[in-house]
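Below you'll find only one chain, the form predicted on its own, shown as structure tokens.
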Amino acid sequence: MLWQDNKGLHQLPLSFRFALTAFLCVCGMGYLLGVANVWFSYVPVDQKPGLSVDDIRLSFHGDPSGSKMEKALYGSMKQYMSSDADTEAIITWIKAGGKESAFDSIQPIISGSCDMCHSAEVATAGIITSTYKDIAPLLETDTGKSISRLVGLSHTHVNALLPLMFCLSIVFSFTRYSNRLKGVIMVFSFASFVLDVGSWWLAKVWGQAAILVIFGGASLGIAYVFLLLLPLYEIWFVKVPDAANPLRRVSDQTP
């Protein structure tokens, strides 16, 4: 058995190597989809090209100079508006005080562009735009992601990513790389995971910590590269004895 006589992943039966390769490739695809989701979710926030620290700061810490609805209309929700004129009509209403007496003038716009996802029945992300009472909380000063939203994101992230990282670490532990290298990469991977999630909460409290969100995400990406590519390399390309392997296993035995 592999765990009793570890000769490396290349020594596994061909069918099992194909299965492991498929698993690692699907994990890689999942990570790339996650990166794409981050890109499309946060890039529009500051209305400038590319993902920046400002995108992250505005998303997690908020912008005291504007409302939550303004940020959404200028950012991630802009693509769902029927036209720029409709967007500006709502923004003008908000800047005029967002009074209930003038709500009837922009309600048809909101119904046509927002209610498909934010009706009382659907309530995507817990947001409803059917009535003025529903929209009133969105007219408040933008304070970034709410605590309940952060709890939900953290819960989903931990429950989905932590078991996957554990499985990848198990696969990596059966490679023939040095124990020192494996230990460093595994510690780095789980530390990156903690930094990735923890930085969201820090950025919520302190806007300047938004740089840590980017750093945490980049660190997690590097960890994934190691956990995915090093096993794949050994599965298909390591055909030489350990002594000829530049990353050969270091014996734990002392003279």
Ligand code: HEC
Second form
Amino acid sequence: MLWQDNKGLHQLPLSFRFALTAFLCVCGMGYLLGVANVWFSYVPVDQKPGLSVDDIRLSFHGDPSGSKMEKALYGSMKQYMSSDADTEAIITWIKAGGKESAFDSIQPIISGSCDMCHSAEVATAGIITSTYKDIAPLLETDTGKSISRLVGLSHTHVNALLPLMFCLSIVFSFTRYSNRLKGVIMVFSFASFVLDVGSWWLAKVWGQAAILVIFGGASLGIAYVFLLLLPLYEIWFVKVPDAANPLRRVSDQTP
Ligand code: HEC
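What would the structure be for the form predicted together with heme C, rather than the form predicted on its own?
Complete assembly follows, chain above in first position.
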């Protein structure tokens, strides 16, 4: 059996070690892109520098004192506005009650900055900004991410990340680290994954749970560091597995 003859990743043919290294490096880059995506989407939300619990709470649970439109304009949609003056014009209009009679002065700004992604045909994230009727629901009090949006996010995360973590676990299970270490890291990885996605739903219903979102994301990061670096270390640096690997199997240590 493949796993019974397993002599560690360093014993694999060079070409296979390169392939595994490439796979692990691309997974690492994917994780960093995920972190960058979180950074750019959530940092601007509370208008203060850095990623905070407030950024997450406002995004998932919402803010009883502000509308979804305001949050988007200060947050992840800010980048699409051509000037701060335009943003201020829309915010002033919303603060004044977002009346249909005054919409004509706002409409050109929105069609210039938003319609390319939020037209009736494209409707990115289910949002349409073409007419006053489309925009009106966005002016209501912000209740955070919609259930359909959370379902969409969870669905892509579960379907993309879970097979990836399974592959990483398979690679990791072929290393010569002790079974106890493997077990701890794998349980930790999957628990982090459940916490990561589960915490979004908790934060949606209970604002205080926003801290768990940061906690879940961070523990997933720690899991990734182990799942990527430990196999890489064995592939390239463990010359003679039984003698040099400081974390070798307990059963291998007896002569
Ligand atoms: C280049 C494409 C693009 C442009 C331009 C764009 N958006 Fe978006 N918009 C998106 C994407 C993608 C999402 C979903 C990602 C997210 O929730 O951050 C989104 C989400 C939103 C949301 C929902 C946010 C939430 O928390 O559910 C609102 C409201 C919104 N956009 C308004 C706007 C407004 C107003 C403009 C014009 C200033 C604009 N968008 C311009 C792509 C765009």
